[in-house]
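The chain below stands alone, shown as structure tokens; this is the form predicted alone.
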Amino acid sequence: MIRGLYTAATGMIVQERKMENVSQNLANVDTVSFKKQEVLARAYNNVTISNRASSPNNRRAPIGQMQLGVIVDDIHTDFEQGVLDKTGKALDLAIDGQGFFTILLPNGQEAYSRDGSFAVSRDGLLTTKNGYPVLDRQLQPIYVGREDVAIDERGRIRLMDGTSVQLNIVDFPDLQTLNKLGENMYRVEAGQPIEAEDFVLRQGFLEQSNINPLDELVKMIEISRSFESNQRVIQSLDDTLGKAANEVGRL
């Protein structure tokens, strides 16, 4: 029974983590290009079950495995593309297909984002809405000077002097190597970005989040029921233990 208490408790802990994740997804339904996450769980603390009935020599023989709990295994990010919403603004860009914009952080490191709600700084640089410079193919900040710029489907920006510069749009062989930084940006911990090819850049559009609120609400109900089931198991085991401690000794 004590073992059952721990098993049910691990289930409650996992369901609590899942509920936090669903709440985060719902809170970002209207965040541009936000990608939903899923909590992946796995069984742990496996033990071998054995008995003597299947052994001719009356020795213990293994008959299978039993899992005594569950833990969070990983957080999976779903990079499925969201719906493209037309805004008509020249500096609103959406990547239709695979790829990420390259952003320069204040610490000099590079980050990646699909949020194309850009602006022009006081210095005339193309920046994110948080003021971080957007980089070109040479990994340099892009000077545009004004907001009414023309950008083609491959990310080439025509500048006022007649020249052009191209946005550095990259992709990754394994998107699960990207870690969220906050502010709708990612960092890569392993591997290097490669040049994105399978995309079309849409000027005057923004990619919406890929979260379906109805699906998340259904998950929230399922998680609540699973949590309550584990809670009832613990209550039942606790009542049984209480009777064993208080009543068995009277016999």
The other form holds:
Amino acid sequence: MIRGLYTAATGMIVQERKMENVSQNLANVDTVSFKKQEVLARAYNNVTISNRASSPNNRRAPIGQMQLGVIVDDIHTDFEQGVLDKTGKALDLAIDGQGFFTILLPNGQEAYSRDGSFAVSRDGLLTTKNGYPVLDRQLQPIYVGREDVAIDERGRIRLMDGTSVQLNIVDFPDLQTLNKLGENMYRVEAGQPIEAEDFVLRQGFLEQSNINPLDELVKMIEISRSFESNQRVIQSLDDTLGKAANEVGRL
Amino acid sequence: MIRILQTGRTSLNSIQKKMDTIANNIANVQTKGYKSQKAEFEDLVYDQIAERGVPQSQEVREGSQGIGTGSRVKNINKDFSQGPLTETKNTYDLAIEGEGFFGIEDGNGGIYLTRDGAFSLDNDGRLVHSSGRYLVMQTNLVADHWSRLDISIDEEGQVRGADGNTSLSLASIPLFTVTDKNSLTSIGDNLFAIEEGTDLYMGSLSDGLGRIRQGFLEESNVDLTEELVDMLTTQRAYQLNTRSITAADEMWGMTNNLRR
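Now that the form predicted alone has been shown, please provide the structure of the form predicted together with the partner chain.
Below is the whole assembly, all chains and molecules, this chain first.
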């Protein structure tokens, strides 16, 4: 019985994490290029249950396999394409297909983002709205000078002096190696970025989040009910324990 | 559960800000030279699940995946696209067709920028903006007798006065712009303040700053239909996020009821 209490408790904890994740998805329903996440749960490793009490000579009599609760197995990011929304601004870029912009963080590291709502800084550099420089193929910041620049479908920026710069748009062999960093950016844990091939860059568009509110609401109901079921299990185990403690020995 | 409540709270705050900008746009649908604004969101930091005492698999423990903590407004984006011009036939009503701004003296030696060109001539012969401040211009001729002349202002901002057959060059009106227009802040009275340290460029039509049209005013560039649709979706997003708070509340209630 006591074992069951802990099993139900892991259920409640994991459901709570799942709900945290759904509320995070819903909070970012309007965030540019946001990709929904999902907490994946699985049963805890099997253990063999055996019985000593009812067997003769105190031998272990195996009963069978049992799973004692549930654990968080993975947090999966769904990189499905979001809808492109027309803004008409020259520095709003959307990647239609596979790819990420390369952003230079203040600590010198590179981060990756699909949020292409860029601006021109005071020094004329192409930056994100938070002021982080956007990098070119040679991993250098890009001087654009003015806001009205022409950017083609492959990410080449034509500058006023007639030269052109190539935006560093990269892809990853395994997208699940990317971890979210906040501020619409990702960091890569393992592996190197490769040059992105399968994309079309659209100027004057932004990619919306790929959240489907209906899916999230349904998940919310599921989680809420599953949490409730686990709570009921604990309550009924508690009742049973109460009986064992108070009524079994009564004369 | 506290985390879910906080996530819900951050998102309600940011959605509320978006609603504020929409309301402001709708309120200024008739304001001359108004530029519509739009709130852009970003996600907040991710809390690594490995550090939080959750039953988890080996991969999760060794990785650094996390669950996010909500959203916030990254930036209020101003849309500086051209508003439609309406004809007023007033001598001192000016509209800019293009990307520049009029400069308005702020009284401390600096300037504000505006797209609202409804000026009037005061007794000292200066052009006054609707906020009561003066337009920045280079005066060639002291203007106390402007009111007797037939004033014309050309596309380059050259002010000429005609008196019978003679035509005098009176003044020129320069246009201004900055590299990062999104750094301009609205300070009311249709004025934009320039962030300290920003380079200001002065020029006219030939510098690509736009043509001045006399006798026209620029209307607000707010698209009412778009704002109303945005308002609907924003309201629904707000509702949706109140649901996650309600859910967290119910879950907390259930936890409290574990021991009856």
